[in-house]
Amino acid sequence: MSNQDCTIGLAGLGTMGRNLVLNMADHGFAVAVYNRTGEKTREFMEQEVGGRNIQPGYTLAEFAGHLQTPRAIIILVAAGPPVDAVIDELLPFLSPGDLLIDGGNSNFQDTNRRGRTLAARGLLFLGLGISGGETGARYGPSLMPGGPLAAYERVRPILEAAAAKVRGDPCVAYLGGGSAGHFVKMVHNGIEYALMELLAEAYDLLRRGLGLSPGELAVIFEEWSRGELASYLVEITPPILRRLEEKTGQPLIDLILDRARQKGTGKWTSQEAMDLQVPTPTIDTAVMMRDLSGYKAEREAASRVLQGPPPAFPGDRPAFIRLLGRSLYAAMVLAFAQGLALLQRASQVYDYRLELATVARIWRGGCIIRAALLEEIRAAYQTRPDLAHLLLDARLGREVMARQPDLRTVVTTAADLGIPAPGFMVSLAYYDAWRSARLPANLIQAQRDYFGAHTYERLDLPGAFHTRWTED
């Protein structure tokens, strides 16, 4: 190829970057690539490119020179300062009208800042959420773009070609202005945290409570994956549970340290939910449990002195497994409901103008939280775009309501066995709180007025009131 023949450029040849480049090239697009470490570019070209239309740039000038003008460049590096560093290095080689696309897990506030800064220089900027991991990037991720509509339209054919397809429908759509794409990706990751916590708790109840082997658990999760719980996270669990350690033949899952890592997007979701005053207890609990898992030494010390009931389930095992699956479905609906409520509020506050049916549609394929349930969620918001809350959808509300006895049994069983299941517990509490016409917040308001004269409102009279609660 001659200079300026490449339709799109990508800077950052890590796992996601390399696979996304191959994906775009396989769909017929000529791609220019650059990595700060030239050796990584050279290895990629020698070992993975084959005969594809991929052009290496070993300097930024060479990289920019391969691109058609106005240029379009995807940046795929670690979130935070590395993104700013790449942007700063690229700026001398860019011209007004060029487009930069941040495909990392950037904080949405950083996306807002970068968009304003680049717009002042005549450059376009998209925040592009990408979900699906290594396999998704290679064969079809879910893509969540936000920013100027004109910028999206310029790269729309590339993104639609590279995205996952569900019955031919690409899992990408323009979500809104500014940081809409990265905000949606952040909430996607918060829901992901919640679903993983619920699955871990179900696993723990079956492993410790019922004493089932990893192989027996694999059969249960496999059965679940064929029904209403069909989802990526449920589907990947059986092969994990069946994997044996090569040297000892033991289940590998039993040898993995019980300390969960995190990159921060779940925490950002909880923080933003608190700022916007949207309750997301299942997501918050999932973040908290990852934090708690990090105290491994302290937990081991506590286990030697703090007593609890023996975790031995005495009841009907097949019946409990069935109701645990039903409870998991209800809790999954509640986790999605919390995340979507946060998106709904953020859309109002930040003027994203999100269409939640569209969000559910592009999450159906490619991404980590893809699930059969998302078809029902999409239908709910298609039928009623102004739906105030997912539980108010007639079908999904009825499905959760029908499973509430099972969820209550799981919560009480976990408490009786002394096995922590806070994700299930707060999911049930969230359901009960939403269906409560009256909550005990009246006592909280009275106490606030007592010690701080913060006033309160009344049911029978308008206005703000203060009471002298004692004669002192």
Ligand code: 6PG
Given for the second form:
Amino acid sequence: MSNQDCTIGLAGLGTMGRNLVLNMADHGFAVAVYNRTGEKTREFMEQEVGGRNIQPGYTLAEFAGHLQTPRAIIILVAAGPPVDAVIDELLPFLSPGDLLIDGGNSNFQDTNRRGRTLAARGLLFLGLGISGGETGARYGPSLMPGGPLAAYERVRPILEAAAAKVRGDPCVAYLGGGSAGHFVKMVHNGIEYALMELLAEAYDLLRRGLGLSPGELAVIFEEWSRGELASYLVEITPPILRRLEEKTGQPLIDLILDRARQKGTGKWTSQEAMDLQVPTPTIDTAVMMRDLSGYKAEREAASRVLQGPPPAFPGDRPAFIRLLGRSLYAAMVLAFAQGLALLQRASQVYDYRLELATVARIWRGGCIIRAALLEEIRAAYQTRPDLAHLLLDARLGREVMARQPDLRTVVTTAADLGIPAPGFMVSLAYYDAWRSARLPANLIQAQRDYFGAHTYERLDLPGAFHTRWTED
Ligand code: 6PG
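Please give the other form, namely the form predicted in complex with ligand 6PG, since only the form predicted on its own has been shown so far.
Shown next: the complete complex, the earlier chain at its head.
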């Protein structure tokens, strides 16, 4: 194959990178590949490429030379300084009009900075959120691009071909300018954290509270995955619960250390939500519980001295399992509602011009948070693009309302059993706070005025007021 024949380049042959290359090549695109260590490129070429139209670049000059101009290059390396390092290395081999696409989980502020720096050099830049893990990258991820529209249009056929399809509809769409793509991916991950926390709490209530075995739990999750809870994260739980360790024959899940790790995207979502003053309690709680899980030694020490109620559930077990599933659905809607509220606010503040129906549409397939529920969410925003909050959609609002007694039972049962279920608890509190025309913030205002003369507003009169609360 002659030089300059590849439509797209990819730098960074980690698992995600290699799989995405094979995916694009299988859709008929000639792909040039580069990796910092040439050994990885050689291995990939020898072991995985087969007869596909994939050209290795062992130097950056060779890599850039394989690409049609103006060039389009996807960078798939760990978020943070490695992205800047690859960009810096590539720059001498690029010409004005070339396009760089960062496919990592980059912080959206880094994406803004990189977009500005590269634009000043006449280069185009897209921040591309990619979700779906290794399998998604190989057979169809959900793709969340943001940046200049003209840049997206240039690679649109490749992205549409590589993306997951839901009834033929590709799970990719232009989301907005600047860092819109990476912002949406960040919130996707925040919601991912929230859903995973809720599933972990449901698992804990069934395992510790009802004393069910992992095998029995697998049956319940399987049933859930066939109904209204149908979603990727529910679906992958039964095979996890059924996996036995080869040596001992014990359920592997029982042997896995209960300390959840994180790479930061959930925390960024919460931090950003705080900055934009959008309440996202289920996401915040999920981050908090991962942090708390890290204190394993301390928890073990405390478990020997701090008492709680016996965690055994005394009630009607089949009924509890049913209402736990219904509560999970309500809490999932509430988690999506929080994430989407954050996107709505961010879109105004950062001028992304996001269409939430489009976001829900491209999350229906390929990504980690894909769920049948997203079809309902898409329909809600399709009908009313200006919907102020997901709970105000007549259908979804009704569905959550119908399940709120179940959610209350889960929360009180968890409290009675002494099993922590903070994801369910804050989801219910979020629901109750949203439907409270009056919250006790009046007392907070009065206290602020008492100790700091911060003033308060009144229900019955306009203006700002201060009261002399004490005589001295
Ligand atoms: C995805 C995932 C992916 C990754 C997470 C894991 O959408 O494919 O979100 O991006 O698995 O970043 O995040 P933590 O390591 O923070 O759990």
